[in-house]
Each structure stands twice: as C-alpha cells, then as structure tokens.
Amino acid sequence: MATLLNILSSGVFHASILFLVASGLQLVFGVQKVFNLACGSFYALGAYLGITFVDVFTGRGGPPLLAFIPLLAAGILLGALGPVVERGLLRFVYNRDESFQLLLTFSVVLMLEDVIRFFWGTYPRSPKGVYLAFGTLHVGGAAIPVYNLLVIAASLLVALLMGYLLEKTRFGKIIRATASNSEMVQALGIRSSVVYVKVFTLGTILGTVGGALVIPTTAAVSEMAVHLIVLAFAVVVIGGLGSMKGAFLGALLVGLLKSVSIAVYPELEMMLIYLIVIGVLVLRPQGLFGGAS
C-alpha cells in the first residue's frame, strides 16, 4: 500500500510539472502553428533563475516556507522573453515549412544553453534547505513530501484558470477564434500579431514557472532542457497536438509511467514511455484528443 501511494504521488507530481510545460507548448501550437522546441529552454531558465531568487530570498532572512514567492516571481519575470523571441524570431517563420520552425526554435535551445552556462556555469545547482523545510505527510505508511502536494495543487489551479481563460473570457474567445481562423479574426479588426505575442508570452510563463517550481526537488543541469523536450514530445504525441485536454491526460499518463518504471525497472524508463508513443502513432496518429481542442 505504501509503495503504491509513493508511486502515485510521485507520478502525479511529475505529471503536474509536465502539464505546465506541455500546456504552454499546446497553446502556442494551437494558435500559432509553431512546434516550439524552446519550451525546454524556458523550463531550464525558470529553474536556474528560481535558484538564484531563492538563494537571495533565504540569504536575506526569508523563511524557506515562503520560497514559493521567489520561485513564482522568477517564472513570471522570465515571461518577458516571450515578446522578444516571438517578435524577434518566430514571426519570420509563420506560414513557412515546419522544418524552418523546428530549426529556428532548436537554435534558440542551443543559444539559451550557452546563456545558462555563461551565467550559472556547468556544475549542477540546487536551492538549499527549501524542499525539506516543507516536511512530509504520512498517509497509509507512505511518506509524501508536502512540497510535492503544493506543486500538484498549483498545477490543478493553473489548469482551472486556463480552462476559465479559454472558455469564459473575451481574450479566450479571441484565442480560440484565432486558432480556428486567423484571417477571419483579422477581418474583424483584431490584430493577430498582438494575439500571437500574448499567447507566446503565456506559453513561455507556463514553461518557466514549471521549471521554477520543480527545482527544489532536483538539481538544475544545463542538459535539463533537452530531457524535458523529450518528455514533452511524448505528452504531445499521446494527448494530441494542440489539445489542452490531451496535454492534461498525456502528462498524467507519462508522469505515472515514469514513476512506475523508476520504481520497478529504472533502466526502462524512457523505453516504456516511447513504446506507448509508438502505439499511439500507429493506432491513432492524431493522439487521444487530437483535433478536439
């Protein structure tokens, strides 16, 4: 029982982080039709800047139990990269072949890796004394870190807010209309370029906040962007490209598979996930929720 609870809690925690990043990826693709590989670099930048903010916060006497504040601040602040990347680079490859978009966003990945090495070096880094400060909750013989539960709650809140934004607000209706027919939206007097900037900034913040929130549980390394892209790709393929429901369920499935494989056969972690990806590509190429967003 304790082992099962530990696997479930760990899997849902991994899924929560994956959902934040994958939802940003799905949102950008759904509206701008760009598969943004740089989402992994935004995630890594959020992690590194989160460490810096937490170290400054605790170094000046801030209690570790309030570390969520500097972590979220780091993630939201990095949203400023969104307009820079979108206006400075992406707008030149809209309506061009997907290979241009992939090459461009992959070049952003490589450039941001160098930025990380320049500012933070190549050694693994992690914030000190934050994760353990939250303590553990004992349920059914399992010890579940309270910090993990807070991150899961934060991700569920983000999912609810995203649903409200897309379904109930005027901006959400504009996003959905632009995703459906951008030319018609422009004919109604709405500048699609402004919508693109806002959507890409929102997608960037989801990635950077995901990276900032995960960092108390692990060490930041310069290669973490590529590892995240691989997992996010699995989430997108399983859930369906452009589907927010797919991002939610795909992240949950990948997170649980990752947790189970680590507990049973850690050597087969990625193989198990990509066997599912291959199965989806063969049986349902559009993903479980592809085309339903």
The other form holds:
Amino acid sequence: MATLLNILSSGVFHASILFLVASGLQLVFGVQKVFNLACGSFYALGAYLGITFVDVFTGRGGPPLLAFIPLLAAGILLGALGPVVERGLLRFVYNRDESFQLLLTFSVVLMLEDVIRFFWGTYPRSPKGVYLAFGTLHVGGAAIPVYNLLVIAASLLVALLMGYLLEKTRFGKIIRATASNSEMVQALGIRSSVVYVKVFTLGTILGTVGGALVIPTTAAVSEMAVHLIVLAFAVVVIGGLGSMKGAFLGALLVGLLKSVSIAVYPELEMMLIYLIVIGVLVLRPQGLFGGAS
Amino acid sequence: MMLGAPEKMGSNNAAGAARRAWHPWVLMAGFLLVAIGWPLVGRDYQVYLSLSFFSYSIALLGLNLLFNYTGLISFGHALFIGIGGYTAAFMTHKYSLLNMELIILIAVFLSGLVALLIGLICVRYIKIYFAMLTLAFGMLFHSFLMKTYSLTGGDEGMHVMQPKLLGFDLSHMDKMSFFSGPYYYYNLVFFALASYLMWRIVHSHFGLCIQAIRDNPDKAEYLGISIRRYRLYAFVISGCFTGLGGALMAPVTGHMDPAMVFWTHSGDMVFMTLLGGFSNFFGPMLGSLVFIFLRDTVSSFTEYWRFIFGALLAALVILAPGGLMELLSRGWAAVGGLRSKEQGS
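Shown: the form predicted on its own; wanted: the form predicted in complex with its partner chain:
Starting with the chain above, the whole complex follows.
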C-alpha cells in the first residue's frame, strides 16, 4: 500500500512537469506546425534561472516556503525568449519543409546549451533548502513531499486554465481557428503573426515554468535539456501530436510508467518508454488522441 | 571537389546550365590527388582530423541517400554509427579480432540487418513521423547501451584497439604515424570506393525511382514503383553506408560510448549535410570537411563553439538552405555574370 502510494505520487509528480512542457510543445505544433526541439532547452533555462532567483530570494531573507514566487517569476520572465525566437528565427521557415524547421529548432538547442554553460557553468546545481522546507505528508505509511503535491496542484490549475483559454475565450477560438486554417483567419482580419507570437510565447512559458518548478526536487545538469526533449517527445507521440488532451494523458502514462519502472526494474526505465513510443507510432501513428495523421 | 559540383555557368547562363564545364569526376580525381599528397605536407594532427572527414563523409553519403534522394529525414542515423563503431569495439576489445576487413564486413552486415528490421516499420511513415520514429529507435539503442553495463560498459563505453589492415600487423607503429600513414590511405580508398558506389546507386534506375517517389509518390505508384519497398531498399543501403562510416571512425576515436548514438549526434550529422548542401551529391562531404575543421578551429579559441555553430546553422537554414554548395554556385554565377558584362562592354 505504502509503496503503491509512493509510486503513484512520484508518478503523478513526473507527469505534472511533463504535462507543462508537453502542452507547450503541443500548442506550438498545433498552431504553427513546428515541432520545437528547443522546448527542452527552455525547460533547462527555467530550471537554472529558477535556482538563481530562489538563491537571491532566500539570500535576502525570503522564507523558503514562499519560494514559489521567485520560481514562477523566473519561468514567466523567460517567456520573453518566446518573441525573440519566434520573430527572430521561426517565422522564416513556416512554409518550409519540416526538416528545416527541425534543424532550426535544433540550432536553438545548440545555442541555449552554451548560454546555460556560460552563465551557470557545468557543475550540477540546486537551490538551497527549499524542498525540505515544505515538509512531508504521511499517508498510509507513505511519505509524500508536500512540495510535490503543490506542483501537482499547480499543474492541474494550468491544465484547467489552458482548457478554459482554448475552449471558452475569444483568444482560444482564434488559436483553434488558426490551427485549422490560418489563411481563413487572416482573411477575417486577424493578424496571424500576432497569434503566432502569442502562442509561441505561451508555449515557451509552459516549458520554462515546468523547469523552474521541478528544480527544488532535483539538481540542474547541463544535459537536462536534451534528455527532457525525448521524454516530452514520448508524451506527445503517445498522446497524439497537437492534442492537449493527448498531452495530459500522455504525460500521465509516461510519468506513471517512469515511476513504476524505477520502483520495479530501473534498468528498463527508458527502454520501456521508447518501446511504447515505437509501439504507439506503429499501431496508431496519430497517437491516442490525435486526429488524422 | 570543393569547387566541384556547382555547374559552371557559361557566359550565356541559359545555355551554360546544361553544359558542365568540368565533369564532377575530374574534380573528384583532383581532390583525390590532393588527398593522396596531404599526409606529406599536412601536420600529423591535421591528417588525423581528416580521418574523421572520411568516415563522416561515408556516413553522410548514407544519410543523404534518404534526406535528399528519398525525401526522408532521419533524426536517428547515429544509431548506425553506433552499430559500426560498437562492432569494431566488440571485436577488437572483447574478442581480439583485429582484422579490419572482417570488422567492416560484419559492421556493414549488422547495419544492413538492423536497417532492414527498423526500416520495415519506419518507411511506412514520412515527414515528421519518420523523423520521430528514427529518433525513437536511435534512443532505444542508446538506452540499451547505457543499461547493459556488463556487455557494453554502459556510459563508460568500450575501447577500440588498433586494427590490422589487410592482415598486416602494424602494432609496432606509434599511434600518430599509424593514423597519418597506413590508416589514412586505407580510409581514403574506402572513401573513394564508397563515393563511387553511391554515385552509381543514385544515378541508376533505382536512384531515379526513389527520386520519383520523393517528388511525387502518387505518380510513382501509378508507374508501378512499389513505394514502400524502394524506401526500404534506400533505408537499408543508407544504414550500410553509415555503418561503414561508424566502423572506420571507431579506431580513430579509439573509444565508443553511448553519446555517439544520442539524438544530438544524429542532429549534428544532419547539420553537416545541410552545411555543405544536401541537394548536391558532394555537398555533405564538403559539409563534414568544414564542420570538422571549423569545430576544431573554433573550439581552440572558445569553449562555446556550440553557440557559434548553432548561430551558423540558424543562418544557413534561413538564408541559404542549399548550404555552402549553393553559396559557391551563387558566387560562381556572379563571377560569370561580371565576366560576361566586361566582355559585353
């Protein structure tokens, strides 16, 4: 029982973080049709800037229990990268072949890797004293870190807000319309370039906030960007490219799978995930929630 | 070779396009002559770097058969570098089988076999799905290498011993003179043979078929070309070439570790291809040459060479998707245009 609860809570925690990054990936893919390899780098940047902000915050006497504030601030501030990358690079390749789009976002991966190395060096880093400050909750013999629960709650809140934004608001309608036919939207008098900037910025923020929120629980290492992209990629393949529901379900599956295999047979952790990705691509290339491939 | 493939425009551009001033093989022969003399004039270290150029060029011949000629982008081709390289590591390190020809034979066979198995699944998809599926297979192999510690040394990798060439035991030579001497020429021969073979493949009936499939799959199917089968053939051939490149690369690096098959290494390979120009037969070779020597130069004065290369890649994708070959041919055409103006006035 206790083990099951532990597996479940850590699985859902992994899933929450993966959902944030993957939903950013999905949003951008849905609207711009660009598969953004750099979303892992945004995540890593969020993590590193989050550490810096928290360290400054606690260094100035800020209570660790309020560390959410500097973490979120770091994530949201990094949203400024969105317009830079979108207007500076991506807008030139919307009408090009996918291979060029993949390579262009790969170039952002290369650049941001060195940006991180330049500002934060190559040693693993983690913020001091935040994680433990939140304490642990003892339920049925299992010890669940309170911080994890807060992140799960935050991620659920984001999921609900995203759902509301996409389904109920005018901006959401514009996003969905642009996703299905951007020329028609343009013809109706809406500048698609503005929509693209907003969507990409939102996608970037989801990634950077994901990185910022995860970092009290683990150490930031320079490879975290390129490793995360493969996981986020697994999530969207399983869920279906471009689908928000898919991101949610995919993240839950990958997150739980990850913690189950870590608990049961850690040797197989990543292999199992790739095998499932391949299985899904073979049997249902559009993913569990995707439309037509 | 480097001046090579852009067809020389005559003073009359329209007529010049059809007429090749220099046959590509004349340029290739010129390049080979330079390459033969290179160890005599180049410093040992530069000659050693050229070995990476040979093995990457051969690997990229395979990658570009898919990318340019078949219209499929693989983001997992480092997998085949890994198969070739780990074959060399296993045979030399674990079983003391040092015969390079045997290593190459087995590496190419295994690469082809794996390409056949993976290809049966991958070639059912195109575009982003093909890219993702190849990436997933590459990463599957990566995690296999990481987790089977007792077999592959996990993330520490495996050593690759100095092989015997054509049965000659050259272990009495020191490392540098082995690489800048016998092994250099050994690689050069394979480079020339592989380029010739691939040239014949892309200009054969088969080569025309896959290009027809790339340009218009529906029409190709009406013509009776089995799309999946031809894509599968292309995938297997591609895997074999890249596996050969990996096997030749292994003794040079002297060490194989899972980073060789990580998806970013596949990305680097696509980068090299684009850098030189994927739509030109010789483009990827130029790309690997420039990539290897430029990386060496840039990383000697800054540790942040990835930033510079990322910016370079972004500029290429946006401004010159045809790569250096396109820039060269643009420059060539501009020079031709100037000359004809001078003659006209």
